[in-house]
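Below, in structure tokens: the form predicted on its own, a single chain.
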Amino acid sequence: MLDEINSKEFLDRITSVVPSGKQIEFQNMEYYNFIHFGLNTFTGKEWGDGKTDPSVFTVKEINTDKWVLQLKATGSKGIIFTAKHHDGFCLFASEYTDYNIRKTAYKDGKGDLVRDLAEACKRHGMKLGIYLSPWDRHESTYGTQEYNDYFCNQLTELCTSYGDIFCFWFDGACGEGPNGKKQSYDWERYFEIINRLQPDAVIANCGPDVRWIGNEQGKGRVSEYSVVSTRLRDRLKIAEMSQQKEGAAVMSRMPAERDKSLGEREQLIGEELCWYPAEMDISVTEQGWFWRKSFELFKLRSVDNLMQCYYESVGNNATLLLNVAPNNKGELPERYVKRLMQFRARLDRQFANEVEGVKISQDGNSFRITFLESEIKTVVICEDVTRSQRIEKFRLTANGEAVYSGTTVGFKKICNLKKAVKCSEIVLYTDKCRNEPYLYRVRLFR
């Protein structure tokens, strides 16, 4: 085995794999928001089972407006919106349901809270994204052939009717419906649909073009790759045949997003290779999606475990989701905002002081950087991956001592050094690489 991960073939074959460009451009975006809203927002309840009469929802107006710009304050780059959670009630004026904000108090029945939120997004320059789940509790044909028409013809209403969406976001909780059957979900279609009418949205989390990062307490790998078998991509075919003893026996064998060896070079032995990135998805509170009364007392996020989080996602090859969950007064209550304002404080504060002029030049494995000396503190180093993610070990000395060491870099490595550092040149030394080292960017701060 040693000699084959080791081979100039099967390097090579690993660093032809680059992403699309909407993965690039969806991680440009690095931080962005989730918003969980809906009828469990009035009931207390995180699933709901699809029986709840609409009437509970009693707010009549929403400034979306005020929640485009709160999020937009804290550094986001777009927001990702329950237009249907599990209970299939739908936040949009959906043709193939009732069970819909028109059956509301909002807007005296004529209102459609995914229109109002893109609207706003647009006028303040924020992206949207949709989160629609597969999951329904109160649709009757939910465990047919004919509840994948209604979700597709869902599917195709968003798509069409609220400008670009930049994220469709699934996940897989496939509970019985109605008619105590589970769905069969036809996830090639709905990616079909998706990629025709939206062609530059990515589908995440149960969709081929981004991944979970595998838990959902804000904890990132070590080592965090963008190339990995495409069987993980896949493993929602394979699912379906998982309780077949065949298809059991695939799935034990396949990778998963909570392998802490996900994308390593003896895992990519003998597998077709896929770009798939990771994204991380909190709360901001330490438990729950949906608003709770409870939870914006007692359970919110310190900065210092938002930091945390920021570091082990965005500054570590992945995509940071964080959820802000608005009221039972269609609100982002008031400590959220404040705890996202601290953290970005916090953030501009480490990011304010960026050296200038600063130089590279490459020497085999090795980059020499130079700047007018400085004291340094954080080093940002960004992978040129439109060659593929490369570094798998380097090192970082300065006055001739080591002051870092890491693994992968890909996309974003954001390096703390321990303590602040006097120079004028750090050199980088990637001690493990795939393939020659390329960089895009390295940026100091004092």
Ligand code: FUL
Given for the second form:
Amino acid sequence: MLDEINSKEFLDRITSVVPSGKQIEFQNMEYYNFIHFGLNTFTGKEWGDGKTDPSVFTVKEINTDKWVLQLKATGSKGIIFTAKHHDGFCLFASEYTDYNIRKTAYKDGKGDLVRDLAEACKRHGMKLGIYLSPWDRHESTYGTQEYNDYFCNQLTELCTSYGDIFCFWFDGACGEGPNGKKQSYDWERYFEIINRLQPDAVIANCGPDVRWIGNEQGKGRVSEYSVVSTRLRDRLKIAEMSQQKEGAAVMSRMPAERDKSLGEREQLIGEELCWYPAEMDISVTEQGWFWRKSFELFKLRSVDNLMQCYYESVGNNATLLLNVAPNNKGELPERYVKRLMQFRARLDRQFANEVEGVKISQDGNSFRITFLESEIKTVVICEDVTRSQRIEKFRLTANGEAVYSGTTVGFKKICNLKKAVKCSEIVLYTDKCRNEPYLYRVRLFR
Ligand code: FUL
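I would like to compare: after the form predicted on its own, may I see the structure of the form predicted in complex with this ligand?
So here's everything in the complex, that chain up top.
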């Protein structure tokens, strides 16, 4: 085994795995939002049972421009919207079910909230993503082959009526339908529709392009690899790891021991490999995905915690999907927006003072980074992922002393030094690499 994991042939094989154009574009978004909204917002449930009367949805108008502008101001690049959650209720005017927004007070039964949000996103330069729950507790065909047709029809509606979609997000949670049956999902057919009708959209979570980080608590891995075994795309396994019961328990679940790292060399031996980067999904509230009155009493994630989540996702070769839930007036609660703005302000402060004129020269597996003498607090390193992910272990030195050590780099690694160091040169030693390392960029902040 030792011979094999160090063999040129094996390492060449790993480093031949690279992202698709749409995966790169997606990862460049770094931070974007989830909006969970629907009948649950009005009933105080997390998982609706599919029997709720749509008349509970009493809001007549929603200012989707405001949603978009508020989130855009927090630095977000897109919104993934719950077009349909597990209760089967559609926030778009689907032709294939009456259980939709047209049965509510919204715009006197003539509205389509996905359309309104899509148009607002377009007006303000935000991307739109769709969460369409495969699990459906209302639709009577659920549990039969016919349900796959139903789901494909809805996917087709969403792919063709609302402009460009950057992401389809499929949940792993799956239980019984209204008739007590479980569904066998025709994933390949779903993916084919998306790839044909929205070829630039990534398919996340239960999908081949973006991998769930494995918990909803904002915990990243120490080493985050994007080249992993294609077996991780196994939907059954994703479903098994996903939320099994309604409630908040899963939000506190820690990453399983076995998932500490997914792409070590020994884990890749004999495996078929793919580029499958991680996404961290969290909610700004400490519990739940939908708004609930009682949550107004609970704490929000602190700015420190959001920063930590950011470093463990965006700063560690993953993306950050941050949920905010509108209330039963159809508005994003002020205190959520305020918290996100505080988070933004902290990020802006952290990355305000960039050192200009940084030069990089490579000498084998190490890089000399030179600049005019400055007090460096943060070093941001990006590998050129068009040549795969190669660095497995690295070290930064300044004035001849080690100031940081880490494992993977990948798309982006944010290295916060324990204390600021005054220097005019930093050396990056890549102590362990799968192949000759290629950097895309290094940025330094005071
Ligand atoms: C989970 C769902 O069951 C939650 O309700 C929420 O949508 C979350 C993002 O995924 O698996």
